[in-house]
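Take a look at this single chain in structure tokens; it is the form predicted on its own.
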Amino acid sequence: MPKTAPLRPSRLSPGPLLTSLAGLLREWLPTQRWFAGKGRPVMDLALLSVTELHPGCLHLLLQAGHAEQAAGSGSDEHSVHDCYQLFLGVGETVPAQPARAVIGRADEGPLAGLMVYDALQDRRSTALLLERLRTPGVVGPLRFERDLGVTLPAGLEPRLLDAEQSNSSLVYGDRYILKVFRRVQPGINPDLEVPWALARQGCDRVPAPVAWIRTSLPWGATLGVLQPFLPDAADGWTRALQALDSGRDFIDEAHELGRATAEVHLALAAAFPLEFQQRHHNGRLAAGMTRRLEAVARSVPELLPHAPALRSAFDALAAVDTPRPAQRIHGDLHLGQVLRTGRRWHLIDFEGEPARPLPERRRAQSPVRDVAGMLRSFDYAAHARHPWRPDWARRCRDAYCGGYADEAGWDPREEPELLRAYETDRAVYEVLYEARHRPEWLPVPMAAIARLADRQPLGARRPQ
């Protein structure tokens, strides 16, 4: 165990900590999977925030800024600016973990000498942290609050979840998981707002957040939330590739499924209020994809032979000039946001796409969107094992589809301009996400791509 004593408060200095740390972050931060710029150089850091939240664990909210270049813009970079959360554990030696926690030893500054280490990875600074959740209190400009009508009990084991990509997660004892932002944004995150809401409602399909920790400083921004953690349960991703493995239709699970992202889109409505759009919204919407795409293009040049019949998706929407009410979604729908347990599907992570303003996340937006997620996650699911399975993600999108309108009144598909726009917005996003970072699945978006310039049902056409 690393001696732990409280650090004097020079060594707290924003200014002179950074000078111990700049150096180990810029090398570490790249590694990171929640890190935006991964692979690209670290261009300046700031320490926007240093609250020591127990001997020798410091919380830190960091501005860091990466080279990115400009879609279509060839060679051109600008600058961009992320503020990202950190703990980090600083002593003369480091507790038994894993070795990808450790950071670095400081050379210099006032930490000159100490080891630092990822403390999220430390199982003493982990449970205390739950404990700092169970006794509400402000500690610097951090807030732990919770649900008193909840008791947290102690002395839970704590675990970091690996399977993260723009978060991290603890499970303690395989009772309550405990989402930690890495990425920050002013205002009331998604993830805390959206099932407390849906709590209040009485709707048991999102796990309701019983604790949570807010910053004040440098402006207010929800930095982890703590929930139920469903340890029996499996992802729908994990349940749609097992059943292809078996060879088995997922037909009466893509049904309830649908039921279930009904059943929660009428509680938001419920919850939150609606907006009625005005004339020509359908117009800008459609006017927004359309940039998307051109930008998208100038960066995949394998999407410029499909650009054409794309923009005529768009063009077909910006015609319908009558959109239904507005409200809040879940923003980012697909089989790796639901649970399934038993025989009931529960939905996660509202945050929305991790990557686009909080404003933008917490708008209202048709149901729609979502739908058009999901569907393109069936998509995916059927390309991920080979042959590929065109027929059965066809019927996965009609079961879920048919399972939504059951629960919901009205059926997706009724308003066929809305879903072929939504969907190819969507596909459009996951080519220049599969360009950028896993080309090997470049072909499983731009096989929808060709489906969806052609008008044509899943699976009629097959890419070459």
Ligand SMILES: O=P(O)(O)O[C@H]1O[C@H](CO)[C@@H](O[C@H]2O[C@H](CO)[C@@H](O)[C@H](O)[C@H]2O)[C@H](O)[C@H]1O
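Same protein, different condition: the form predicted on its own was shown, now please give the form predicted in complex with this ligand.
A lone chain is what you will see next.
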């Protein structure tokens, strides 16, 4: 049996504890998908907070730095620091669980001789985590809170979701899903803030938070959110690939998805203050997009030859000065963020692009940005299958914009400069994302970059 006695307080002091964990974490972190420096060496580590959640289970907020190569001629490496949330099990043995849960045996410091493992893969630890959420309260700097109007049942069987994701999610008895944020930033996470506000607005397109975890140390932040689990749901990406595989169009689904997106945008506009953009707003927006393009081109040299042509999409945006109200949006909308149950679409994951700072992700923006994200996603799906089906993507894109216009009362295609600039900006983001996390996917956004630079409409065939 694993040792489950509480650790002596002296063992939890951050400095000595790090002596035990540093070597193990340096090996383990770069293998985790949610680690920003995936595959790259960890440069430095600091423990920002240590809490023993229950005997043998440590909750850590860990600051980790990794080297980021600014590629291109003569550029240097610099270090990037992020704060990560870890749940570590510590015991004389590792409880029965997948071998990949094992992090290793500590060979020095206060944990010397003890095994360390990923507690999110341990049934006992994750069952106790749900118990904490059922009975709100405080453990050290951690606050467990919930919607007091909802009663959470006891004893729901936990399982760690085996999905490609930026965080870690636990499903409890197919009734609830707990998202544990891995990269933590100061401030309320929009994935709690936005679904909560939408629920208050009566919008049922988004699962409403029922419980959440926050911390006050080292600063105020959201650590996790529990929401109802939609059983038998398939995400839009899976549905789109199924349609492609069986040679089917996806027009009805895309049209309905456009309507669902517009419905959520209307609810967001009602739930949060609108911002009326100042003159020259588009100029500033275009300048930000240009800066991002230049930064990504320094990291991913394949982008460099296209940069001048891509900049023209941002210059065209800067030349249009028609201020429009800005509002809260989804911020990272793509086919993987929409779930279909029966004939209904739901939107999930309002965190925004995980690499952007939280204040930026919470800013009011044009809803065209979300539309552009979804349009890019139809192109991604079309590229994921051979032969490439650009006409399939184009029909989806038209149906999606048509559905959006039916619900919202305005068509995103009426703002071509904004749509093109946002699509270009999104493709640039995807280049960086794929280069960092899934290099084998890099050709997909790079193909879009080549077409955007050529001023070809996406989804159209390149001239032979």
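Please read all numbers here as calculations on a predicted model, not as lab measurements. Numbering follows the first chain given and starts at 1. By rigid core we mean the largest C-alpha set that fits within 1.5 Å across both forms.
E52: Cα shift of 2 Å or greater between the two forms (core-aligned) | After core superposition, the C-alpha of E52 moves less than 2 Å between the two forms.
Indicate whether G409 shows a C-alpha shift of 2 Å or more between the two forms, with the rigid core used for the fit.
-> No, its C-alpha moves less than 2 Å.
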